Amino acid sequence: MFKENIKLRLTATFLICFLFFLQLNAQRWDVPADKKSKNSYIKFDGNTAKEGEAIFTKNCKSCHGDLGKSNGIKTMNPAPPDLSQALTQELTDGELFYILNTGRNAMPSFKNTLSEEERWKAISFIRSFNNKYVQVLSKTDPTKSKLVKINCVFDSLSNKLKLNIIANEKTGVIPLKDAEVSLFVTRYFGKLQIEKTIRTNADGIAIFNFPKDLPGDKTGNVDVAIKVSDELYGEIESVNKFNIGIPTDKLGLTQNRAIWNILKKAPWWIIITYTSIVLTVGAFLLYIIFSLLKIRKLGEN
């Protein structure tokens, strides 16, 4: 009896252990060395942590809590980590990013909502709690920015979207090789990516497969959006209008009737079924005020 209950300890603290190893391996990241060590551009104080933390609050809080408490969502598997805590505080500036970037299970991506700018303040916002943290500044100058154009050629027989990325340095043009390119075609309710990302070759072109059944307005037309992401040259985002869509005549969303448009485009059975409440109500509270005052004026008499 006493050697079963020995079993049963150990082979319940093997499980224990081994559970707990599944839920900390669960939230380690598999980054990719080239982006451990990056680095922001922006130098963390005690401005870009309050800023940052307006945009944890927004984007982070309903998951990962206040940081600190650890007050986070505990029936998430994995669940969200404390930020504050030595887990995350022992990653690089540049695997918080990544992580900040591709997102995973529960967690979204928030490359494509939040600015570079804006990702980096809350990764500021985040090493706030850490005492020990020392930055190292990215040598990436946000005002090359201005030197990048993008120059874009479609041909209509393949449907590629051709892209030449270039700055224009004193030195001459340079083209921008290895960089992050993102293509993106604006919608009623957000930016529809179009194929997944893909970097420039050494001669800064990267082209997509642009689909033939996206429509357009009325003449064909399309809000292109096109985001590209450098390690010197920073972040730069670019909007063309290009003719490459299918012509659609169709009336926008905001046009016809619908339960998301302003009351007056409102469908009518809920402009009569609201009118039919108010007025209900509104009756039966003239009908409680008449029977107050009937009750009153007997009791008088």
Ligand code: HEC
The other form holds:
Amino acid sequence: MFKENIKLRLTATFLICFLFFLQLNAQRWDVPADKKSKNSYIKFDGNTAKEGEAIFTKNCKSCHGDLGKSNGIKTMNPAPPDLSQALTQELTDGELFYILNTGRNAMPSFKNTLSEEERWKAISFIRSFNNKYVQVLSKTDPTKSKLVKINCVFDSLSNKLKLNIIANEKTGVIPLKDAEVSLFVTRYFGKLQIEKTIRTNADGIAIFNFPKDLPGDKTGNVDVAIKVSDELYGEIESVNKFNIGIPTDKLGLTQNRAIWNILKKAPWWIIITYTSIVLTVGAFLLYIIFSLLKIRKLGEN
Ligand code: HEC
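And the form predicted together with the ligand, for comparison with the form predicted on its own?
Next comes the full complex, and the chain you just saw is listed first.
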């Protein structure tokens, strides 16, 4: 009787601790103030919500389920919430945008998989489930992104890439200050970010330290994608070839003998191992057949 009691108490304590732990995990989002106040430059309406629904179905539904139905995956901890819930709708547009950009736990980052426009449209769809929502539009004018020019200078002594980002307005040249700049190099599988995302200074200048050991193509060329995100001018991306990598005479992935290649280009060790296994098994089978025949002959005698 006494033992039973202890068991019960232990189980109860354990359960309480476990629930407490779950509670701790369902924490709110800690979003920097300047990101919190970011707004969409796209006006949310029926059309953007519809386009957002297609984006949601393709990228989010597998975890979050249908909005308003609370039928998302339950086995994750924390579980992906139903995004029509009050707790989510209380977040600002900037916070939702930040969450999509950074992700957390099982929630992936969509910064490099969805364009800014697609991310806002997904949010437009989420907002369509909140009839109290009133949108605050951002000052960004994406048609202005065409005016932006990115000047690059590479200093081979210090291995620094200096970017000067300006807008050619009718009134003259305006440097883009406090714009977010990220650098990527193109690799076999996707893009590799070089250093962290930084912001331009008052003169529209951002300086990146370039790694010295980055492999390029045969002549040392590296494809560098520069991504700029500005409050007023929106998102600008430009891909440039720079001769700043180490020349690498690397053959294509399917040019050499490799495990992933076709039969004709399989590695020798696989061909030899495979053939010898087939031959050994075959020989063994033949040996068994001969032995059986021998036994029958002996029996007949
Ligand atoms: C692989 C599963 C997965 C996918 C795919 C996914 N999410 Fe999430 N999402 C989660 C999880 C898990 C959380 C909770 C994370 C946490 O609280 O740490 C979450 C949290 C969120 C939140 C915060 C909600 C709140 O109130 O705290 C938002 C907003 C969100 N997701 C939007 C999206 C959107 C939009 C997409 C698609 C573009 C998406 N998610 C795709 C798993 C996913």
